[in-house]
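First, one chain by itself in structure tokens, the form predicted on its own.
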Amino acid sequence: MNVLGKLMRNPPLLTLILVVAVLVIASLTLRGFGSYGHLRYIMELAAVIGIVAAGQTLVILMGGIDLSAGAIMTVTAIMLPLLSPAFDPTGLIGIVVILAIATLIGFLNGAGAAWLGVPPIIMTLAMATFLQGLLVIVAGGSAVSVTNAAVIWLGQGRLFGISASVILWAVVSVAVIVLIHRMPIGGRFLALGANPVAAQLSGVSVTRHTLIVFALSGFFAGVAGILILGMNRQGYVGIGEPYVLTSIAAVVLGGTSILGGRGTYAGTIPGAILLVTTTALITVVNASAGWRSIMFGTLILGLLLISGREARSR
């Protein structure tokens, strides 16, 4: 009972064995399901979520929440390959250009919240929601595809046996546990999020971090939408929408307080690795689409249910 009460107490770790769990259950009861190749693509998966979810994780821990996180990755997605000059062969300046347009629709969605006072959940919504309409005019109905040699290699490119994909995601893990739990500003993050008043009486500016917080999660999302360019090389309309919830629900799930003020990225890790295990079981086992819609359900009315207990405790 007492390890059980330590395992509740530290939600990365109990996460980390949930996953561990399932991914030896389910190898050992389904054929296939354990080789290389698929856990190499459980992974490729996972790094997609794993990166629009660094972003996420930073803007609930300051007690925010980033809704327009998927139509960010939609418009990387859509806007890259119209964007990439043919004088450049490599396609960075593409890359490039479209991570500065990522960073800064997610430095205005700050500037609503900071600036003008609008809830984060609302100012994304409408940003999200704005970015849709812009979108289908843009793009209409059309798959844009994507000849970027930079950006396929990211999608589909291996090193050494890893994929580009898995080892970037590693890197942007490094460089998010370092900002949080190492240097100064994680610091600030999650004082503002504990306590924004008290922060803020402290000499902490809450309209600094807020653009810099929502400044970096417009950026990972668009680290993450160049990466499903690359995986379907194609991009179109909605094709980053499913990465909101998921990428919500691995924050949670890994231990992160809803309201702020609380967690870690190293549980986000093995929350968006348990959410695509998960997923890939259901789809493996033959389930209907309305099991993945009923799973994924079950993880807002747990999201709610966590919000609520950790409202009335505080």
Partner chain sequence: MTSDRSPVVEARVLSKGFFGNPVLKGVSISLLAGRVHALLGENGAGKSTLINLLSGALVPDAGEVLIDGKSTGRYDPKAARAAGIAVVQQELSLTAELSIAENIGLGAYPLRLGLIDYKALRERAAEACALVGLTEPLDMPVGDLALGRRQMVEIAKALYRKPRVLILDEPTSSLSAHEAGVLSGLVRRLASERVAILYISHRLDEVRSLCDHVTILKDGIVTADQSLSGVDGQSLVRLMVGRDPGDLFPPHQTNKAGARRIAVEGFAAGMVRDVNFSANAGEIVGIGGLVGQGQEDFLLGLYGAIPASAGEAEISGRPGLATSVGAANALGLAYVPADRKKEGLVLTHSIAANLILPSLGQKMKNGMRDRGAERNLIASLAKRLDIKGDTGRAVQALSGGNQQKVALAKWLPKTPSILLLNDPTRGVDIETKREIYLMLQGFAAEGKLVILLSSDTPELVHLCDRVLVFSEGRVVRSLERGAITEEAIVGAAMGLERSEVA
Contents of the next structure:
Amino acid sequence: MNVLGKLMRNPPLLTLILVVAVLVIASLTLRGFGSYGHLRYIMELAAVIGIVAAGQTLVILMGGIDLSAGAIMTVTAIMLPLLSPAFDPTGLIGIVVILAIATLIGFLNGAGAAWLGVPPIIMTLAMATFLQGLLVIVAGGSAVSVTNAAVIWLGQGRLFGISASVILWAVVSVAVIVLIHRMPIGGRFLALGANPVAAQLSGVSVTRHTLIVFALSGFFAGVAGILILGMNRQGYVGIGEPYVLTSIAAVVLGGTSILGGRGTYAGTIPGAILLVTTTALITVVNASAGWRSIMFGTLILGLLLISGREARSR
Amino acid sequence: MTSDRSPVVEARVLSKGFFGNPVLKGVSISLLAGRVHALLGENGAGKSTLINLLSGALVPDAGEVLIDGKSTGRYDPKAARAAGIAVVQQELSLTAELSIAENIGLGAYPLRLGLIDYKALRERAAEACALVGLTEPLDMPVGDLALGRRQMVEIAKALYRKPRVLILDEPTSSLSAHEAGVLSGLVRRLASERVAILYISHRLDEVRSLCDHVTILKDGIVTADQSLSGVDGQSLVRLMVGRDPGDLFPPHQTNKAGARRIAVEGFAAGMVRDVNFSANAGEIVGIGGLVGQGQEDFLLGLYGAIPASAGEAEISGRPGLATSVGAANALGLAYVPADRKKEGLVLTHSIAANLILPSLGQKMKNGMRDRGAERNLIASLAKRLDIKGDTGRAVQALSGGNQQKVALAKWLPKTPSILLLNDPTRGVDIETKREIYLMLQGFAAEGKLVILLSSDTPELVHLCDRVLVFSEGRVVRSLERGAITEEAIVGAAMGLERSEVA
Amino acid sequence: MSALTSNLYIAVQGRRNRGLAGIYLLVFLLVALYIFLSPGILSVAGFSKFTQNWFPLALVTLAQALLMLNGGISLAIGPMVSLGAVIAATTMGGALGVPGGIVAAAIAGLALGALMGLVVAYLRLPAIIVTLASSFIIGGIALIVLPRPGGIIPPWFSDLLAGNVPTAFLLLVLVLVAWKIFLMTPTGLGIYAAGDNPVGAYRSGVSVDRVKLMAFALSGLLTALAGLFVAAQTGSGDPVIGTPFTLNSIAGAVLGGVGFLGGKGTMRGAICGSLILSLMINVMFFMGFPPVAQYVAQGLIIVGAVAIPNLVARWRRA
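To test you: the structure above is the form predicted on its own. What is the structure of the form predicted in complex with the partner chain?
Up next: the whole complex, starting with the chain shown before.
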């Protein structure tokens, strides 16, 4: 009983165990589910969610929420081919430029929240709408293909048999965990999320950290947008949309409180894998689009009821 | 009044704890019809917990509540209301956007055909308002009222339900003298109408003039349950604190005045206007006055937490005011808020995380936080302030006094030269109070400037070298050491002329 | 009713116009501009058409404001509109007929709304997550009911709701009257009280959880009926037609001064907010902006609607 009690109080571990259980059961019952190729595929998909959720984790830890992450991914995926100059065979210039743009968009979210006093949920929702309209005006409605070499390698390349996207995710994970637990700014994010007034009176600047956290979220959404573009080789309007819910779900499944101030990225990682695995299961079941959508929503709700206990409001 | 009647509400050996801390240990209390019963005790003695148990908001760990001598099964707020118990708590239960009448009737509206009967509501609300002397229009949104008036609405809301038992938790803390007078009359009248009243207050004179019987709580135990007739103030205090009040304060020390730390002219912030003020290292400067006269704005303005302006200003030898909290910290200012739960501490975080928060980034190795050095720092702080136990525990598990020590201690690594303290002993047990007083003297002796805002006038008298008395945002009197007496401070706060005080 | 009754009630109602002067003025100016750009609105047919375009937005804004006043929010408004639309389009042409279709859509909205409210109130998960996940579930149900655009609304019913008669306006008046009556019940005022000060409301005897459940259920009902109207307008069903309404409902409520933390704002403000939004979309159309420019403008307007009062308040304080 004691072990179980401890487990219930450690959401990251609980989520991890759930992931393993789901994988084991699925690989035993479904042909091809546990193969290395399939696992790699799942990890690649999880990498995209995991990287958007990195920014989302930071924002939620600080007591905010970023509903524009999906739109920023879409912006990245559509604009990158337009911004990659032909004279640069590596494609790195395009990546740097687009990441700067993504970060700037995030910064604008932060500016709205910090300087204009717009609640993050409204600010980022408005930003998402704004970007949606802007994209259609700027880029038209059609899909764009990518030729940027670096992007394609990130999306599809491998190093020692491990997908480049998964390696990138690992790098992001280490960086974010270090940021939260080993850098002063992480401690300040957590304090601001738990009690902004006390944190501010302790000398932590709300304005500065709001700007930083939303800029970081924009940056990570940009990175995820590049990955999804490289994987699909095509960008289109709406490509990033599903990632708003999945990134938030991954964070909350990982035991981070949606109210801020408590949590860790170490939980978001298994959270992302769990989401992808269950989505993959749904796909295998071969249901219609409607049923898939229902199962997806129900699963997330169900998982939250099990492991998101920490996220409850009282 | 005699006590041979049977009690309306009786609590029998109630016990309750939070986060493993026992707050009430076997407390019994009986409320009789027509008797005004005082409940005394320091903050943290368990008064609020007892009220919450009596009103059904909390469930006791042990013991039971009896109504009219009958044991209650499932005792919740609904059952308490049904039994005629009404509570006026310090945390108001009002809705800002709704009108006075709608607030008063909330939860017990008169209905006609399922709809609120505004005519009946108006009549009954007006009746309740008349009892407490509320003359504002009944359709006025409560959000437009000053705090004291809202408190009166809260009391009217309790009376609207025609209670048999009325529990008043520090009802006069935000009331003007006039409003407090109205309330006293009301309490007497209700008692004569055989309402049982439980009256919680810190104002001993108020208690002695109004109440018949007293229960005193100290550290969760009843130390007295007796009639108030023939009991003097001194012995009440002794029962509350468990020692003679005289020992509380250490003897006053005067330090050699050091360099000038703060000098402002024409200072304004929030409701503060036209304050000229200067203070030197080694001083303890008191800030007094009635509640809410701009004292807090004065500290927050100096601290850069609210916009402030000054004709001329110099802080720690630099011209100008701090424009942000960060800038204030850089100038050597530190601020300890009065409301440590909402403003002073991150309650859900660990003691360690709270202690390190202001100085995050001070202990670094290779660009990362040096966890080992941080641990040592935290351990030394905990040792210096005598905070016992695991520093990984959440701060909310600590007692009020220990929480306050954390709120103070977290600034020490920054070695501030100016300490702005907002009521640092509010809700703190007597032992910790004494420790804090000694610390303040120690700070001043080390050459820090201590600015002490306090609602506890004896504190100002015993500790301060100088006291500024605020009224309506202005400094109305500056008292030097020899002239600091309770009478002088209170007199100045009430607007009495100097001659009248003397 | 005696004079006393009307006194307090009317006085209370009058007070609720406080702080709405700016919004009323904006509505007035936009209406004037609209009449200038398109004088046809002054005819019965023109007025009918205009109110028909506004009506579903007004309904979802009310639905969203109802939740926001109670301290919640719904990100499932869009899919619920779609669901209402496809239910109407698949049932009304069949054996159930028009009345059956109305009942079916209403029950679906009430039930799904109540379910979300149940999870939020009693299982204590945050509204934003519950409604976000529910948006997938409800959207999925809509796709199952009607996988691709189709179905039929009987033409006479379409003409009745969305023809050249001001039925939509009358319905809106009816909804507002119903809201006024609801606000005269203890539950109605409980929505405010539980949104502004849940602990205080609980101590006063308001069943905070039940009020929350009620708010979600009513909000679902209004949203599904908005979907039914949209289907009548287009004559058929579409499983994704509601998508833009999620954001629009929040935009309308925010424009109308409904606060995010509960207990702040009024329904009359929310209605004005939706009207402003609707007028603006029309005015932009007349001025020749492409349809997507709407999104850009809307994003800016939402931020402006929240930011400007904040900045003004800060400026006044300083």
